[in-house]
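First comes one chain, alone, set out as structure tokens in the form predicted on its own.
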Amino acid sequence: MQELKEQIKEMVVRDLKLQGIEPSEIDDNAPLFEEGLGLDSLDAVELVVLVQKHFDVQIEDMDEGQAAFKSINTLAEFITASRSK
């Protein structure tokens, strides 16, 4: 699970082009949106595409996305659960 979290952090920083943030600086429990990393709705759309591309996991709707994108931990748990289906 820790390796998956590292992969997610690297993907977020690299593919969303976050400036001044290293993957290792992202807290696993920190919110990805608003006061956390400060991602916005456009980033959310891009994250849906990135998760499908990198992890072959489909996010079906906005409710599922909101739950999955709360933090690195919730996203890793979502990916792990989706892969085991």
The other form holds:
Amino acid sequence: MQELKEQIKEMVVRDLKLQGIEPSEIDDNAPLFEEGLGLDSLDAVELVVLVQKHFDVQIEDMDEGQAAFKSINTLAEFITASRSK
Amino acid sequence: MSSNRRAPLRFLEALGHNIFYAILLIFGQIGAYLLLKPVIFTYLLFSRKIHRNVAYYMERRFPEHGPVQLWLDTYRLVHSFGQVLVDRGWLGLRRGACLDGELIGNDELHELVGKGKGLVLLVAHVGNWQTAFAHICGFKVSVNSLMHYEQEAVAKHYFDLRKEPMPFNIINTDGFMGGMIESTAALQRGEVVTIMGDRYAGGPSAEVTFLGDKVRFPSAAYSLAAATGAPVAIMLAAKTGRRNYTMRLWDVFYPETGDRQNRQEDVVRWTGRFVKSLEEYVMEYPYQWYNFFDFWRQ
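What does the same protein look like in the form predicted in complex with its partner chain, given that the last one was the form predicted on its own?
Below: every chain and molecule of the assembly, starting with the one above.
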């Protein structure tokens, strides 16, 4: 699980082109949107595409997205759960 | 306005609709068109609000027109909108009623869908745009419509009249991320997502000059396309005769993501493509613009 979280953090910083932050600086429980990492709805679209591309997991609707996109922890849990289905 | 004061207005509105439905059933489309003329004329005589709401657009589209000409322009625009509403009721209520339409760019549209990358179909509140929803059912993939809940009610009304199931799925903009996740998933499945590109109702936006002044336009469509690799196709409908309409593919482009710092500049550029088509449209069809509010302050 820890390795997966590191992969997600690297993906977020690299592919969303975040400036001035290192993957290791991202707190596992920090909110991804608004007051946390400061991502917005446009990033959410890219994140859905990136998760599908890198982890072969499809986020289908807002219920899944809302649960998965709370933090790095919840996204890692979502990917793990989806892969085991 | 209090709900007590609104109730009589709602009653009158419903009564008006029902009178038109009855006329449509008895006398058909022509009967309702004839009734429309005195109704619109009387409405314009007594309603200051409609003149104000149309003037935001008319004074920019026809800056050279004086008060009398603007009054006549307003009549033409409201009358053409009335005809679109009559057509909608007529199509819904009369068995066998149909409009003759042509879709300029149909082959290109199907070619784009055939590539399997999904398609963002941008439409606007111009012409008989709801006909577009009926016309875009010929795709081999599902069609989704990203829309606000209030607009959803109008669309339901149209298909409820026909007593037919809606030929598209609604993705509601209410809720987490304004329907962006569902739209992304649909595009990833290679489906079509239609989006109204003109009215701003929250979410990401871009300011672009339209008819001489800056307007805030919704911009989520371009970001969706950029993230998924889907093309954006601008399709606008126009009523061209009593039983004729045309739908034209005005522009197609592939938004691409650049640096995060330049994202807003990119969005403004892509929105500009849509606005250019919209300006060309209102030059060709000046009386088919149906945004009855101060569009420049949205």
